[in-house]
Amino acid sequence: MGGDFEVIKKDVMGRIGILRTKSGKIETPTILPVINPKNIVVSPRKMKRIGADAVITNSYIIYSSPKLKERARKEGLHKMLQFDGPIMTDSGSFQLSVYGDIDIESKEILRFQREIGSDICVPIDIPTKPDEKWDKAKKDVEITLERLREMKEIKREFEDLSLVAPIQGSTHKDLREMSAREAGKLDFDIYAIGAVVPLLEEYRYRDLVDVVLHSKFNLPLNRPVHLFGAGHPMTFSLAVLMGCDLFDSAAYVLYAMDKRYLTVNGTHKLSELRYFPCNCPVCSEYSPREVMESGEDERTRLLALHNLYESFSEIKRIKQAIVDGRLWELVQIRCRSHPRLLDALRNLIRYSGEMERFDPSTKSAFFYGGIESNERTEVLRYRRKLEAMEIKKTPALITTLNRELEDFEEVYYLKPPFGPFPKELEETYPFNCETPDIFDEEMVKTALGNVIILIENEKNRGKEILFEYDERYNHPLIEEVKRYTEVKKGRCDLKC
């Protein structure tokens, strides 16, 4: 098979990688702008200048148009679209989901994709709408898997191409797992999580988290993951955090046709904008009124251009966040732009324990960004370490106060949300974390809970531990700590 994938940098489950195809490299994460061959609003050459390493078009639309079909066969896809980078071709599954049937077999459309020079080919899978009955969704998964197995049998025809395996299963977690697990055995170049557009359109981001993660956890780690139809920049960072590497975006032009302006914080109606909150070439040259008063085609083109600039700017922010080890923080910022995204973040942290195994153990910084930070992968990892930690020297001190410590052989500083840690590690990650001076209740609860874990480990070892705290730790869990000793003036003499 064509195409290989090299991971360059990771943060949580997000990663910067290089996907190699016969027409060039794609640096992930990235967007593949959708090109409708019947109506090209922004030229593919312009897309490349904006940041598109690759684009995607629909091979079924080309196949179904005698004029386009003949031209594609004669010129080849790259010349026809005037794009010299990698081109991905969808198979007609979207039309199948909308119209219920298409008049072509999966093998035939794959061979057509190869004939016209596609770099990344997608078979015809069976997209299953959200909340479909389990039996129907399972049948659709089985048909999709059977087509993928057939595709594997003829893969020698496609050795120079990158082949995509769609993952289906509706909103049924077990079916998404089965689909991903079985497709993963077939060794495709790219895996694509499909049929999520209705979830995105209905702002069901919480359900999106379940669908993506139950797929991702069961897919090969050495292959890129494409999230079909995820075209709004406000969702990109969340999807990358969950391990998605590629997106295809028709949103840039569909929203433009509806006179809507994309930002990372949501969508604006052009008619309601007095100022453009952006400094891209379009927003620098035109006012909202000037764009609104342009002719329909020009207005759509200008808005589509801005929407692409905004989308690729967000991709760059995400990549830099991965480099800096601060993808969590970017996601927390983005997810506070919409209540449904906040729902998604709160669902996401339920999976932190499973996500922790993907997250690099060393980074440069940890910024506390709200109560969800208490369940970040770094905090859970340290909690596990505390459960195995043993205090070797006594008397030991767990303290939040800044004072002379010569009387103690072993000192643990207390800093939320991590709790107690050896003072020698004060300037190291993640204990050099930036937190607000005024602690919220969840920070204190997490920190004191970890104090109790450390004390519980020592209570049967006959060791003396002292604990002292300031007023910021006024929390009911203090009573749990006091169970081991008497507390006077903010100091506990713990004799475990």
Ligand code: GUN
Second form
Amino acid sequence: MGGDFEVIKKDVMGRIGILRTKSGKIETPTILPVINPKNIVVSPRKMKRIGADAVITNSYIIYSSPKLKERARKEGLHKMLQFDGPIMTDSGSFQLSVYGDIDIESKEILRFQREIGSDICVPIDIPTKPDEKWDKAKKDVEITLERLREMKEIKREFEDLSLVAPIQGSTHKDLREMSAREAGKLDFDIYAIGAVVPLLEEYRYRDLVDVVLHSKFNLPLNRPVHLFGAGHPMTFSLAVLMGCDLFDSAAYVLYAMDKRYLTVNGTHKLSELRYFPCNCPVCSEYSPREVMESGEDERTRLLALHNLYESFSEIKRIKQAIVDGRLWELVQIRCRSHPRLLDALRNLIRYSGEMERFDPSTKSAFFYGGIESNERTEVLRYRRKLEAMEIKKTPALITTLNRELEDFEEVYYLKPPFGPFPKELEETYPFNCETPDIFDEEMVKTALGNVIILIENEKNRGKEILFEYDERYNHPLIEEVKRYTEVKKGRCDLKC
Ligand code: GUN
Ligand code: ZN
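Please give the corresponding structure for the form predicted in complex with this ligand, as opposed to the form predicted on its own shown earlier.
All chains and molecules follow, beginning with the one already shown.
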């Protein structure tokens, strides 16, 4: 198979990677804009200039139209769509989920995809709708897995192509896990998490987090993960943080047809926009009114173009955030655009303990961005370290004073959300974190929790830790530590 994937940079579970296909490479994370071969609104050539390394089209639409079928067979997809980069072809699964039935078998449509020159081929999976009964959802997963297993027989015919294994299981976490685990054993080039469109349409981002993570935790790490149908730029950074590498977007054109304008913060109705909050070529040349008053086709084209520019600039922002080690911060900002996204973020941090093992331990910055920062992977990692830590030298001191401390062999500074950390590490990540000077309750609580872990650990070993603080500051964290240790005066013995 032809699915070489190389990860070149990581942050949390997000990564920048290079996927090689027979028609060239794709730098991930990225979106593959959907091309409807019956209605091309933005030319694939233009898409390439906006940033698309690859595009996706639907092989079933081509197969079921005699005219398109003949053309695709004769010319090949690349000539027909006038795009020389990688082309992914979806199967008829979407039609299956909408109309309930299609007249072709998985092997047949795969062979058709190969015949017309596709680079990335998708078998027919069964997209089970959310909240489906467990038994039915399980049966659907088993059928999809059976089709993946039967592809073994035809794999030789697909040697230079990339093959996709769809992951299903509705909203059942155990079924997503099973689907991912079993498909993961079959060595596909790309894994694609399916049937999330209904969740996205209903703003069920919290469920999206469960579905993606229970799949992702069970998939091979050295393979790219596609998230089917997630085309709104508002959700890209969240999905990338969870380890999704590829997206396909029909949203850019579907929203455009509906006179809607996409931004990273949500969707606007064109009719309600007095100003364009963007400076892409469309938005700098036209006013909302001028776009509104263009003819229907031109209006759709202009909106689709803006939607693509917005989507690809978000992809670039995400990639730069990965380079900077700032993906958590970007996701925290994006998830403040909608309360349902904030639910997703709050659900996401419950998985921090599991995500921690993927997150690189050396980065340069940690910016406190709200109460979720207390549950970031780095904070959990430090808490685990503290729990296992033994202070080697005595006496030890936790201090908030800035003075010479020769008397003490081991000195800890106190700073939320990490709490006590060895003073030598003050300038290093993550203790060099930037936090607001006005503390919130959560960061104080998190830091206090770590102070308690350290003190109690040492107490169990019969050792003592001293606590020293600056009386001039009315520092809420100091107050909490004092309360915990019932200290009244400036310097105290934490053995108390
Ligand atoms: N497009 C959107 N969702 C899906 C899915 O679950 N499977 C396939 N094959 N295509 C999709
Ligand atoms: Zn624009």
